[in-house]
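Single chain ahead, by itself, as structure tokens, in the form predicted on its own.
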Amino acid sequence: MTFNTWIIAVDNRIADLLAAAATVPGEVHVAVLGDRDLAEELARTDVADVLWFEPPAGSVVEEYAGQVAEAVAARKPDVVLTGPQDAARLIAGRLAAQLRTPLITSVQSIEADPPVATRLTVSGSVEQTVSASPLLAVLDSPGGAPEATDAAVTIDQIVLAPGTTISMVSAVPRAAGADLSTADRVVAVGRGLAAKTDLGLVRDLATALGAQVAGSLPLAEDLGWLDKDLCVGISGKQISPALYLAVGISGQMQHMAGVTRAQKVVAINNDPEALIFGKCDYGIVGDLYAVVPALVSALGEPRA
């Protein structure tokens, strides 16, 4: 049996979505929300075709999400996959209403046949497998940019009608922060750090490793030491780096749910009974104020 599978893409980070879609027998189609360049880039991936929606100038996604959802629903999909971006989730919500199917979130993987979604629940402590028809799933990590193929598939454009009930008043660019979703190495810090001024130690280690700095939710939400975009966990980012180095993080399930896809987890903590030592590949029991400088010294010149 084959299935009509669709991916909703709002940027080019769809490698994991494509991998998940490939597990489902049948053709894979992509509904792209963005400019022509994005549509052409995704048309060079391993998909059957691309349905392209270019946002009207000066518009906001709430204005036309229903139109995108209606167009995808008209194609009678059996499976729809998307990432955790705000625009993608909004469109998926409208599509769920169109298809009269639940929107399944926090999905880690898709398996078939028949298609089922595996997701984390209960703050990441339970792995649950669910099915639905149609199956509409939001993957925690859409992955990085996909590999391009030699041939480009057909791009069909649907012109979005401008809305009349909502309009953009202003749009002010913010300074670009680190993108944890594509980071190959991440150094994260938790409540074991004594003062905000000591973040320099963690940044030195991240520089030596060629890594991105991240942290636990309390550091951002309770203390305000880091931007919330840098938080890892069930209430933050779910990431899949090759290396995740946790400094002064206890290892509560709410945090560790964010790194279930990390290839290697290394922990530094002065408490030998810390939960994280039961969840890491390598652990160092010691004072981070002694261990981190020693690691920086041992690593020498920053890695590329």
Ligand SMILES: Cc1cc2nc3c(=O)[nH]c(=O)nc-3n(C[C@H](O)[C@H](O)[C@H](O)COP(=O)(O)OP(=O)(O)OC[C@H]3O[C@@H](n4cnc5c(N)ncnc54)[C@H](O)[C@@H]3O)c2cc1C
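Being a predicted model, the structure only gives us computed values, none of them experimental. In this text, rigid core is short for the largest set of C-alphas that superpose within 1.5 Å between two forms. Numbering follows the first chain given and starts at 1. First, how it differs from the form predicted in complex with the ligand.
With the core held fixed, residue 195 shows a CA shift of 2 Å or greater between these two forms. Once the cores line up, the CA of residue 295 ends up 2 angstroms or more apart between these two forms. Once both forms are fitted on their core, the CA shift for residue 135 between these two forms remains under 2 Å.
What would the structure be for the form predicted in complex with the ligand, given that what you showed me was the form predicted on its own?
Left out here are the partners and the other molecules; the chain alone remains.
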């Protein structure tokens, strides 16, 4: 049996969606909400064709979730895969309503024939396999930019009717933050750090590990010591690095929900009773100001 599989793309991060779609027999189509460059980039991937929705210049993409969903639903998909980006989730919600099918979230992988999704629930403590027809899945990690193929497939453009509810007032560019969602190693820092100027210590450790720096909500939002994009947890990013090292973080549920999919969790905390010691694989009970520099030098030592 073959299936009519669709990927919903709102940016170019679809490599893992493509890999998941490739496990399902049948053609894979991509619906793209974005500019021409994005549509052309995704046309040079391993898909049958591209359905391109271009938001009118200066408009707000969120407004077009309903129109994209309607057009995709009309093409009678059996399987729809998308990522966790805001616009993608909005389109997925509309598709659920259009197709009268459940929206399956926190999906880790897809298996075909018949299509089945493996998902995590209850903050990552339960893994379920579920099926539905059509199967509408939001994958936690859509992957990075796809590998380009030599030839481009055809692009069918669908003209969107201009939205009337949401209008752009201003868009102030800001430096694009590091993409934590694809980071292999992450060093996160919390309130255990006494001063913003001490961030250098944590950055040194991150450099020694080849890791990206992130933080708890207080550091990224309340104190503003880190970019808001770097917040890990239910209000920030849910990430899946191979190694997550938490420095001076107490381990509240709202934070830890962001790292349930990390392979190894390491904690450095001077409070032996800190919650995080019940939720990590390795820990050092001690003062981060002594332990972090010691770790940097230990990492520099050759393997025994």
